[in-house]
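The chain that follows stands alone, in the form predicted alone, written as structure tokens.
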Amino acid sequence: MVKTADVVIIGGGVIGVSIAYFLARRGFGRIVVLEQETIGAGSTGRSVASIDLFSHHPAAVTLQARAYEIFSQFEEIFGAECGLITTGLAVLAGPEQAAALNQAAKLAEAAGITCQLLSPDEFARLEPAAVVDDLAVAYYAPRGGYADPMLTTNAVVAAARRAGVVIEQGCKVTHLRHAGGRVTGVDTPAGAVAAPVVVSAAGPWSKHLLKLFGLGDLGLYACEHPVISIQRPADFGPPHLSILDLPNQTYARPETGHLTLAGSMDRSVGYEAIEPENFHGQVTAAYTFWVAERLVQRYPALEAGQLRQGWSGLMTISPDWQPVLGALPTVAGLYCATGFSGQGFKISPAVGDLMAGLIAGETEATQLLVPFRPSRFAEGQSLATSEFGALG
């Protein structure tokens, strides 16, 4: 067990190890990641891992665009593949969501994301298996898709270790050390680690950890989010696009083995607050029916599909459903990267790079992360919530 570090990062998910890697690339000294279980054991390993390239908020879409640039060069940067699959992304809107979708498309274009707006007839030619009668417009980003969450995380871990990062698994942080208004390290059952900088990237355990440190919980809560899996019938045709279906409040993406993964975007369905230790990972029959019924409304051919084993994942929700990234104002040297509200994987490489830049004092990173600062809630500067349900 190491005794001293320049930075301690709490949490060995894709966010924590990405921050570690980009700090090491900057030559920031000795970087130590402390993971209470195993790499990717929290939210990361159960992520749907979609790369959506769509948001209603300009700061969030900027993170997505920066992250995609890294994903598109992933093997060159990290020395291994992330399993990136390009499916194309379609965001479907009825008349009541059309104006907001038009604005989101402008934000995406301004951020450098290749996209276009399609009429219902144009979308039907692109996606003939879909029903379009209720649509007013569709947003189409041809580079949207998904990656493999554990392949991605393990590649970042390997690159971080090559850069000198120390990763300790099975090492739970039990206390934050601080003196004179500054962080001085952390305690673990294996001993103390002295460090002038500590980053909490603990995902669903963030609320508990911040309270353990004697800080406010920032309004964060952990939730269990289920995902259903359907095997498409043999006559379905080519895989469908990744979709965010606003009228039906569902999302779906194709998966290998002729599968479709899908879930709810309705914040009242499938986003129940839980304590992380009570997480069970199951999917109820009622939730499965709720999602499948709406998915079949969009793709009628899926009614002949076969349900396969779904799963539940853990998410951390912030009060405005946007990430919480930056320095905690009450203790100098203490940072957090949490509250991703379902967006974490798709922006993880950008978050890693910008959080490392912020810690290193870089101006661009500091400016880009200002909208996500932890103090925004106390300042009454919460980001505008989406009109699109559980969608960043």
Ligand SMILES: Cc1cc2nc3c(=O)[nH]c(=O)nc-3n(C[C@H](O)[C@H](O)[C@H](O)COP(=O)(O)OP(=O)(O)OC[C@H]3O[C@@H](n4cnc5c(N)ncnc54)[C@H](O)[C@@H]3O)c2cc1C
Contents of the next structure:
Amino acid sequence: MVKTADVVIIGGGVIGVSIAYFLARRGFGRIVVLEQETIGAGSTGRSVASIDLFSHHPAAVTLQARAYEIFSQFEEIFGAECGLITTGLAVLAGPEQAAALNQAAKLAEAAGITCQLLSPDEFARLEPAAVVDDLAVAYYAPRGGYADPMLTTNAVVAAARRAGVVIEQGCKVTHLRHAGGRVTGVDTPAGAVAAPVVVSAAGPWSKHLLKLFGLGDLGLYACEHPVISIQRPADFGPPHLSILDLPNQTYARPETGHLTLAGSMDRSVGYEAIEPENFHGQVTAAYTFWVAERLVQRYPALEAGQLRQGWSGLMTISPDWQPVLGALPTVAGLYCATGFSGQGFKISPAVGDLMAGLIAGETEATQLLVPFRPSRFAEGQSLATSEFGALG
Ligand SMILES: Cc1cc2nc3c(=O)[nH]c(=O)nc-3n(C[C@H](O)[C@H](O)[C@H](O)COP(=O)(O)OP(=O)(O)OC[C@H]3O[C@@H](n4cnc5c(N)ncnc54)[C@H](O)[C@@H]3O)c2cc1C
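Next up, can you give the form predicted together with the named molecule of this protein, since the form predicted alone came first?
What follows is the whole complex; the chain from before opens it.
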């Protein structure tokens, strides 16, 4: 077990290891990742891993666009593949959400995301299996898709190790050391690690960790989010697009093996707060019915589909459903990257790069992360939420 480091990162999910990799690439010194279980054991290994190029918030769209650039060159950068599959993304809006969707399309274009707005008839030609009667407009981003969360994370881990990062698994951080208002390291059952910089990337455990550090909980909470899986009938035709269905408050994306993965975007369904130690990983019949019924309304041919084994995973929700990224105000040298509210995978490479840039004192990274600063809640500067449900 290492005794000293230049940076300790708490958490070996996709976010922690991405920050570690990008710090090492900047030559930031000895970087150590401490993971209480195994790599990807938290939210990451249970992610749907959709890469939806869409948000109502300009700062979030910028992160998505930067992340997508990295995903699209992933193998060149990390030396292994992330399993990126381009399905095309459609965001479907009824009359009530049409104005907000138009606005989001302008933001996406400004961030360099290829997208277009389609009339219901145009969308029906693109996606013949979908019902379009209730739609006013659809946003279409042809490069949207998904990747494999564990392939991605393991590739980042391997690249980080090649760059000199030390990753300790089965190593839980139990205490933060600080003196004179500065962080000095962390304690673990295997011993202390002295470091002038500590990054908390602890996912659903962030609330407990920050409280343990005496920093309050920033209003974060963990929730258990279930995902259903349906095998499409043989006569369904080609896979459907990845969709964010605003009228029905559901999302869906195709998966290999003729499967469709789907879940709720309604914040009151499938986002119930839970303590991580009470996590059970199940999907209830009531939730399955809620999602499947709405999915069949959009794609009637799925009524003949077969339900397959779903799963659930822990997410970390912030008060405004946007990430919490940056320096923690009370202890110098202490940072956090958390609160991704179900959107962390798709922005993970950009978060890794920008958090590393922030820690290294780079101006551009620091400016891009200002909207996500942890102090925004105490300052009454929470990011505005939208009518896009769990999309923030
Ligand atoms: C069901 C589900 C579907 C999702 N779908 C999508 C999607 O389609 N698109 C998308 O972009 N995002 C999605 N997400 C969200 C995305 O997966 C997360 O935002 C992302 O994985 C967060 O990564 P992380 O590294 O912050 O957290 P985690 O992967 O949870 O990693 C945190 C790690 O910290 C460790 N840890 C905690 N406390 C300590 C401690 N004291 N000491 C040491 N280690 C500690 C944990 O063991 C854990 O491994 C989904 C999430 C879930 C659960």
